[in-house]
Structure formats: C-alpha cells, structure tokens
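What follows is a single chain, given as structure tokens, in the form predicted alone.
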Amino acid sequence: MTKITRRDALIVGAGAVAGTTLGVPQAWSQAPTLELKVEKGASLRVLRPSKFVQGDETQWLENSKKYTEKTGVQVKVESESWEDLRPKAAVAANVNKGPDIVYGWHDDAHQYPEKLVDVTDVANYLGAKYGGWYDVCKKYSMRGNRWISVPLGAAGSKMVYRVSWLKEAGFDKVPGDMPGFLKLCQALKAKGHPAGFALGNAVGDANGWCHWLIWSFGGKMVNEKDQVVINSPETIAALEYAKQLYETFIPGTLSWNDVSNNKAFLDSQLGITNNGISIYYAAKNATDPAIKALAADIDHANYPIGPVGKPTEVNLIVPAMVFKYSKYPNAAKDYIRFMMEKEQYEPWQDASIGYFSQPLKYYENSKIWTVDPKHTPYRDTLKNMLWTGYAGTPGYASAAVLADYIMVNMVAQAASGAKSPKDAAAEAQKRAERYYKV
C-alpha cells in the first residue's frame, strides 16, 4: 500500500515535478504522498472495454490478481462491448448503482461529473512520479482544478496498410498530404485493393478518422468560445473530399462498427484502413498460417496533414472513473494507482504490444516502442492528439455531442450522398446547438 503524507500532497498541488526525469521515477523523498486508507473488507467491481488484443485482457487480469494478493481486496473485472460501454456507465451514474470503477471513453466523465469521486490526489501522485501528464489528458480528465477521472491511456489510431499492395499501386509510403492520400486510395481501388473506413457508430474507428478529416481542413464542431461553428466553408470542403474518398471504399462501411475493418483487413479485402495496432497483433499471433503471414506485409503510418498544416488526430482515450455510490472509494482509487505503477503498467503494455499508448511521459521510454519499428508510430498518440470537444471546453455539451455521433453521422451522410455536404453540415449544426443551447 502506498503511504503518503498531507505535506507531500500539498507539494504536488504546487506542481513539484521539477525533479522528475523520464529515465527514472522521482525519488521518494520528494515524491507525492497518498493517504489512501483502504476500507476494511473492501471488494471492487471494475467495468472496462472488451479486449481487442488478448494480451491486454490476460495481463490486466493478472495485475488485478496481484492487487488482491497484496491488499486482500477482491476484484471482479467485467468487460463490455465498445458500443455498449458508454450507455451502461451512464445508467450506473443515473441510478447510483453499479461498478465501483468504470474505464470509459473520451470525455464521458464530463457527462456526470457530480456523480464521480474526486481523484486529484491519485492524478497528482502519478503525475509527479512519472514525468507528468500530457496536456490532452488534463483536457479530458480535469474539471476546473479538480481531476474527475484518471487517464489509463489511449488506443492509438494510425493508417494500417499492406506494404506490397501500396507498391503495386505505385507508392512506397502513405502520402502525408490530403491530395496525395486520395490518389493513393484511388490507385489501390483500381488495383482491386479498396480502402475501408468505418462510417457506422464506431466508438474508436469512425470517430477517429471523421474528426481527423474535418479538423484537417479547418472545420470544428465549436470554437474557443464554445459556439457551434460546424456549418462552415472549411467543413463543407472536408465533406466534398469525403465524397471522393468514399468512392474508393469497400461496400458496407456505413454499418461498420469497431470490429468490421479488422475482419475485412485480415480477410485481405482492404488495402488500407485506420485502426489501432490490433490488426498487426492479430496477424502476429494467429494460428492460421495464411493470416500469420500477413504480419510481415502490414505497416503503420501517421494520418496525413491537411490544409491546416498540423496533425489533427483524435484517439480513443480511456478515463478511469470512480462513482460516488461506491462503498469503497479509497480501495477504488488505490486500484487505479496500482495499475498505473511501472511494475504493472509496462508488462501490460508489453503484453498488448502497445495497443494502449501511455498518458504519462515517463513511459515514452518503454521498450515496447522500439522493440519493433512497426510499434513506434503509436508511441506519441497522446502527445500529439487533440480532444474531441476541440476547440472548445470539455463539458456536458461536448460529451453529449460525441455520444450522439454528430460528427460521424455528418460525414457518413455527405460521403454516401444521402445529403449534400451543405445540408449535412447544416443538420449537424442544428443537432449540436441543442446540446450547446444556443
């Protein structure tokens, strides 16, 4: 159990992370302290996303067992499908009954912040010991000066492609600009290796590429004053591009969820998609020799940069939330702390070959990012990403807009021709204004 004094907690609150290096955690004499007196007879229910790579779940359960052995706290870990995790967590918050800890999505914590335990002490402790949090983590997990969740990491999204098919289409790498990327996808389609990007309500994949696309042209759901500005010339230009890109897609992407492109890619139906490292993981660990052979032909690249001239990636960040109805809030916070410590966190990243990228800067040096160069593009996932409520303030409205898939639905309508880009943008504007209450 970690022992922490109030004096040191105040030091952390003042920002005492100057002595931290990325090579070695800060010396305990200057590290934060955490007065977590685990409740007698405590037990925990933990709800988290269902696995996309087996190593993630296997090591998570092993780490949870280790926590029980060290503390005596029984931990029951439950998994939920990606699409159902958010509504299940929201129901728990609404009825004040359910798991003690939920590892949810994006800015879920901002949908019901008053229902969550303040976890500032845990966040300050971890930040001081492990080199500090990336700025985007504070956007997602802080409300004012208070931490309402603790970021676990993010399932990074990159362009995943077949190397040999790229060369067959006349390209040595994924172009870093939007016109070049469109030409690549058109050339792949002409060679019988279409692109495929999810346009259904896919929590990770659809949100990932749709936000990237709109932001890359300068479109935004809201501006810095939280005014809805999605119906803009920049958004319409992005949607016109989406129409051209959609013509290179394999049929059926309008109904794709977060497993659809994985299956299609491993079945050799796709030349390129956006995804976490799970496709590569599945190929490397496959028992089917044909699928296993694909691993050597798979590689990853960053998203192209659009007219705005900078990366506009969004990735699937996972916040750990402790609900106030829990009878054992200290045990819950201590479990979150334990799972983020080096002794547990690095083996978990290794087991899932970096499927979740770190929120704490210290872990940039983890060997998982260099043991295989195909892992390296995922290392800076949280360092480079924007937040889903960009460029506004995370809160009730941004969380609701994301949960309602307004951005994804707009892109799907325009890309497929169900609505014109102008009409799709106008509808998105009206839908978002209901939440931002203009």
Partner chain sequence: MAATATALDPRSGAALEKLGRWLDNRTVLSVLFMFPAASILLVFLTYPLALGVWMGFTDVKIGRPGIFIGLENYISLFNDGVFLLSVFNTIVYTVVATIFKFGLGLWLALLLNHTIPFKAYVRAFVLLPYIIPTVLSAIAFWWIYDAQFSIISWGLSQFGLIDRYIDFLGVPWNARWSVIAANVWRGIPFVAICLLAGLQTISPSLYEAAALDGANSWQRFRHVTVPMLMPILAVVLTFSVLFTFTDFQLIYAITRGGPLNATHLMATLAFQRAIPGGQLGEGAAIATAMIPFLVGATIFSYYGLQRRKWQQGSQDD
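Positions refer to the first chain, counted from 1. Think of the rigid core as the biggest set of C-alphas that the two forms share within 1.5 Å after superposition. Note that the coordinates shown come from a computational prediction; the quantities given were computed from them, not determined experimentally. First, how it differs from the form predicted together with its partner chain.
Could you please show the structure of the form predicted together with its partner chain, as a counterpart to the form predicted alone just displayed?
Below you will find a single chain and nothing else.
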C-alpha cells in the first residue's frame, strides 16, 4: 500500500505553495517525495491512444523500457485507435478485467469512479513538485477531494493556417475576435483558399471547434446546476455565426472525420482549419519534398475569443486511470508518476513536438515550446481550456451528451441550413434533457 508519512504530507504541502510561484523542480532539500511500495514481481499492462505522431509512441516505449530497467517491473504497452479506446476502457471497467492502467479520454474517470484506485497521493506529489495542476485538471480528475485519475496532458487543438495565403487575403495573423475571424475566413475563401472545420461525427476536431464556438458566445449545454440551458439566445447567436462561417468552408465538411482536414490541408486545399500539431509534424517529417516545403508556410494560432471575453477551448485531455482489479496498484501508480517526471516527460514532449500539452505548470518552461515559435500556441492548451460538460459536473450525462454528438449535430444542422438556428437549439435542448433528466 501507499505510505505517506505525516512528514511527506507536510513536504508536499510546502512544495505546492512554493511550486505555484517558482520554476520547479529544484534540487531542494525539501523536494517532495512519494514512496510507493511497488509489489514484488509486478508486471503492468498499459493501454493508451494510438499514435498520431510517431515520436509519441517511440519515446513512450523508450520511457517504459527505462522504467522496467529501473524497477524490474515488466510493462506491456498496447495502443488502441482513438474511437475504440473509450469503449475498451469502459468494458474493462464493467467486467473488472483488462489493462492495469488505461490512458483514456476526457471525463472517462467519472464514468466509473468506484472502479478506480485513488491516486490522490500521486497527484499531490506531482502537483507539488511541478508547479501545480491547471484548474481544468481538477475538474476532470477529481471527485470530491479525491483524485481518481492523473492527467497526462491534452492533445491541443489550435487554428492551423497557411501563412502566405493569410497574407494574400490581407491578414498578418489570425484575428483574436469573432467578427475578425469571420472576415479572415471570408477573405481566404474569396482567394480560393477556403476554411474547413469538421462537422461529421469526429470525436476530436468537430467537438473541439463546435464547443469553442458555442461557449465563446456564452451558450452552454448545462449551467452550474446541471440544468440544460442550450436553447438560449447566446447559442442562437453562435449558430447564426456558424451559418456565416460555413459559407466560407470547403464542400464536404459535414462528412469529415478526424483525419479529413489533415488530408485536405496537406493537399493545399485548405487555408485554415483546427487541428493538433500533427499537420505541422507530418509536413516537417514528410519524405515528399513538396509536402516538406509546406512546413515553412504553416503556422498556428489560438482560437479567437468570443463575446464572453475569455478562452473557451476544449481539447482532448488524457487521464491515466488505475483500475481496482489491478493486482499491482502501487506499481501502476509508480509508473504513472515515473512517466510524468521531468526526465521522461520532457523527452516525450520533445519527440512528439508537443502533440500533448502538459497539465503541470512547470512544463510551460520546456524548451519544446520555444525552440520553434510555431509550437508556442500549443503550450497553453490546458491553461485555456474548459471541460466537456461545462459548466456542469462531468459524469454520465455529460459523457452521453458528448458521445451522442449533440453539440456537433446542432452546429452542423444550423450551419448547413438543415435546420434554423432556433430549431437546432431546441432540438439539442430536447436531446440533452433526455440525459440530464433527474
């Protein structure tokens, strides 16, 4: 079992205070420590999302090997495609059998909290050592005062655009406000470089920009009391905006999944889209010289800020969960800790050029964010993001609403003209209420 002495608790507390103000970790005498008694003969099965960039997987496996060398704990890392990761984790939770650790998605941990090992000690230790967690991490990973998962990071989504085409359209950078952004997309379209944002059932991209859009105007699925309030004037204003934005899109976005925009962008059919850093990564590492040359012309920007006046992004956060059926909970917790330590985390972020942004504030200073200024916007992914199910509590209802693509469908209906913004919002309200019923 985990052994945290009273002294450890004090140290962790002290670290937390210091960590919020300073660049940590340092070789201080009172650096936080965590003693986890790794079970004898332990071995681990780890399930994680399949790679979108090669460096992610290569370095992850490298780090796992290092863990085995250090502790003798054998680690078997398995990857699962993004869409199938959630069901697989859910089934494991249901049948009490499967991987010891699952690196899942979003609020997965709130789907089966009682099946998960309490990881408060690991989270407190890491938070204390690495400058604290961003607020959104607590929303996703805490249940009351307990941590039920440890956030690994989030695959950040930003505006990805072609620098030269932006200039051609008369812009130096992506405007930070909604009217400006619309003007940019209109200008790009006029120059034959349309925008393109997924409106199909695409877990990452479609959810990402649709939530941002609605939230940026002040619309939200539920309020703080988990009452469905999506059918609001704010939502309708956002949908009216979506309609205008849709006119600047390349045809076919209603059927787009998560890879469609990557393909179209790299084929120079798109002026701007929302995506992780994977497009840039693909261009940079392409063997085809024509695609490689694109890298210089690609840049990233934060999502514009809407009338609410603050960033309203949502990104794919990855919580690490240890299941109670695991025979080696301490080894599992220790592995999670190990992978978050600077010696492993930074090389991993480097290898994937920051595909996953950090949940711990300390890593804001990682050189990956400044080595290439094009990486920088992805640095603040977790700082700027809200959570799925905002402004309510993550749980069964929010997960069901997300899985049913209620937000995406609403935006798609209104944008494409299949329904009026009013009707689309009313339908979304009705659909969401089915899940948020008391």
